Structure formats: structure tokens, C-alpha cells
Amino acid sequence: MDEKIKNLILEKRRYGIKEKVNFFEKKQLKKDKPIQKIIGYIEMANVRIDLSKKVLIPRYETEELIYHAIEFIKKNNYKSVLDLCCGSGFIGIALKKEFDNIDIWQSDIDKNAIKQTKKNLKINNVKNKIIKSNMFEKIKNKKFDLLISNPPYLTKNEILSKSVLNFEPHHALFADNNGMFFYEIIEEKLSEILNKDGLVILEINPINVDWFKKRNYLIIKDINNKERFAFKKINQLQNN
């Protein structure tokens, strides 16, 4: 059996969908369309994320990021969260389902991301504040206990499969300054956007981990033993 067909069947089995691949689906697979896009949604971290718009497909690394965030929120009793560069809305929606009493804002510059997030909020029956903004541009006079983000972080010369390059938005994948463009903006704004004892937690590209270590971020490895998550408390920033 063709490997792509086998993977689609396995994904359908995971969701309890009839384990057959029709002619149209086979044509989509030949075009390298991701199986998540063929099915139309993913289910992770207790949420269903519709993928009908051109947004980044959530990865398992981001699911790990969410579970780390849940632990931080519980430990520190955080009450407000900013999900920056929210894409499909995966992070903020998963956190809202876990903590229905906290204030969550979700922001992205891309109109498709905003539409997709709104749709996914309805699907998951939760409500967050949605803002179309170029990073912090329209987030004024508001501070948060937690800033969480999985921004674009790939370098322009990274080799990706056709399924990624042809079906996922490049602006959600690649970033200037060797993948560091958005992190530099976030770092500059931390003292303005975070409350006292607030925390920033980021998904990062392991190739740039030294940049974070030099700025006193603590690093957590992902399930594949890659240095994938960086976090720092605002009081660490103020004391250095």
C-alpha cells in the first residue's frame, strides 16, 4: 500500500472515520496535500481545530507547549493570557477549554488566521477576545500574566517538504533575521506587556537556542530531545 494512503487511513482510524480512501482523496495525496487538510481538521489537546482556511497546521510540538503553559498557569494562578501570532487559534482555545475563568486574548496579522480562529472558537464553544494586529500594534493599555507564542521561526534556507511549501502559508513559517525577527520584537516589549511576576513562554527553533540562553531564558526540551521551548519571568528580566 502507498505510504501516503496508509498514513491517511491511520489518521482516519484515529478519528473513527470510515477507513477508505476515495478517488478524490487519492488525487489530493498525489498533489502532496497534507492528510490533516484532506480530513479538514485535527484533534489535539482536547480541542478540534478546523483547517479550512490557509493557516499553519498545528504540530505536536505546539501541543507540548500548551501542556507546559497549563502547568505554569496552575502553579502561578495566572488570570490573563495573550496568544500572539495565534494562527488557527489552537493555543488560546486549548487554554480556554482548560481554564474557562481566565481572560484570553488572541492576535494575528493575517485575516485568514483571524477568520479561522473565530470559527474554531465556535466549534469548541469557547469565547476569547480576537484582535487583528501587527504584533503589539493594536494591543494598547493592557498587560497580561502570560504571553505565549509560536511565531514564524524558520530560516529562509530551511528545506521543507512540498506538502508544507504548497499548502501552508509561508508567512507563518519563515522569518527574517535568521528566523529571529518576531522574537526580537517580543523581547523588546516584555516589560510593557507583562504584569509583575508575569511569564513569557515561546516555541523556538533549536538552532537559535543560544540567543535565548544569553537573555536568561530557561529552556525545555521537547519529546524528541530538541531544545524547543523557552520561558522567562518578568522579574528575571528586571533583575538582570
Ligand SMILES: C[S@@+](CC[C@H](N)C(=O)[O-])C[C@H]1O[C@@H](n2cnc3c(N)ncnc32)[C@H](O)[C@@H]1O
The other form holds:
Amino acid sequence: MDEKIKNLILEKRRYGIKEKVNFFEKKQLKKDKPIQKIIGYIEMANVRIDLSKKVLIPRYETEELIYHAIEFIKKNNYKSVLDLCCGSGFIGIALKKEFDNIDIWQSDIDKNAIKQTKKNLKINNVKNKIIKSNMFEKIKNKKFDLLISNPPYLTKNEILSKSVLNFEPHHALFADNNGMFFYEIIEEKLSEILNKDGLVILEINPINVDWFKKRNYLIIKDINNKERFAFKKINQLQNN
Ligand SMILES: C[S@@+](CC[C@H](N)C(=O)[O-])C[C@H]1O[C@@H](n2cnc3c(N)ncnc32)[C@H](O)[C@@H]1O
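Based on the form predicted alone presented above, generate the structure block for the form predicted together with the ligand.
Let's see the whole complex now, leading with the same chain.
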């Protein structure tokens, strides 16, 4: 059996959907449409994320990022979170489902991401504050205990499959300055946007891990043993 059909059947089995692939779905597979987009949603980290708008498909690494954030929130009793570059809304919605008493803001520059996040908030029956903003531009007079982000971080030279290149927004994938453009903006803003003892946690491209180590971030590896998550507390910054 064709590998793509097999994968679609496996994904359907995961969600308890009838394990049949119809003519229309086969046509979509031929055009390299990702199986998650054919099914129309993903379920991870205790949320269902609709993917009907053109947004990035949440990845397993980001599910891991969420589980780390949950531990940090519990340990530090954090009460406010900014999910910057929210895309489908995955991170902020999963956190709100886990902690219904914390104040979560989610932002993205892309109107599709904003629409998708609003739709996913409804589907998951939770409420967060949503802001359409170019990075921090519209996030004014507000500080957070936790800043979490999975910004675009791929370099322009990255080799990607057709299914990614043709079906996911390029502005969600690639970043200038060797993939570091958005982290540079975040780093500049940390002392202003975070409360004292606040924490930043980021999903990163392992090839750029040294940039984070030099700036006092601690690194956590992902399940594939790649240096994927970087975090630090604001008081570490003030000690520098
Ligand atoms: C890698 S995706 C992450 C989506 C989601 N947080 C996740 O983890 O599945 C990066 C997101 O950054 C957004 N983005 C790109 N440039 C931006 C900017 N200048 N300001 C705010 N968001 C931006 C994209 O629209 C995209 O939704």
C-alpha cells in the first residue's frame, strides 16, 4: 500500500475515524496535502485543534514544550502567560485547559492565525485574550509571569517536503538572520515584558543552541535527543 495512504489510515485509527480512504482524499494525498489537513484537526495535549485555516500544523515538539511549561507554571504558581506567535492557538489553549484560573494572552501577526485561534478557543470551550500584533507592537502596559513562544525559526536553506512548502504558511516557518530574527526581538524585550521572577520558554532550532547558551538560557532536549527548548528566569538577566 502507498505510504501516504497508510499514514492517513494510521492517523484515522488514532482518532477512531472510519479507516477508509476515499477518492477525494487520495487526490489530496497525491497533491501532497498533509494528513492532518485532510482530517482537518489534530488532538494533542488534551485539546482538539481545528486546522481549516492556513496555519502551521502543531508539531510533537511543541506538545513537549507545553508539558514543560505546565511544570514551570505549577512549580512557580504563575498567573499570567503570553503565547507569542500563537498560530493555531495550540500552546495557549492547551495551557488554559490545564489552568482555568490563569490569564492567557495569545498573539500573532497573521489574520488566519487569529481566526483559527478564536475558532479553537470555542471548540475547546475556553477563553483567552487574542491580539493581532507584529511581535510586541500591540502588547502594551502589560507584564507576564511566563512568555512562551514557538516563533518561525527555519533558515532559508532548510530542505522541506512539498507537503510543508505547499500547505503551510512560509511566514510561520522561516526567519531571517539565520533563523534568529524573532529570538533577537524577544531577547531585547524580556526585562520589559516579564514580571520579576518571570520565565521565558522557547522552542528553538538546535543548530542555534549556542546563541541561547551564551545568553544564560538553560536547554532541555526533546524526545529525539535534540536541544530543542531554551528557558531562563528574568532575575538571571538582572544578575548579568
Ligand atoms: C512556528 S509557527 C508557531 C505556531 C504555534 N505557536 C505552534 O507552535 O504550533 C510561528 C507563528 O509566528 C507567526 N508570526 C510570523 N511573524 C510574526 C510577527 N512578526 N509577529 C507575530 N507573529 C508572527 C506566524 O504567523 C505563525 O503563526
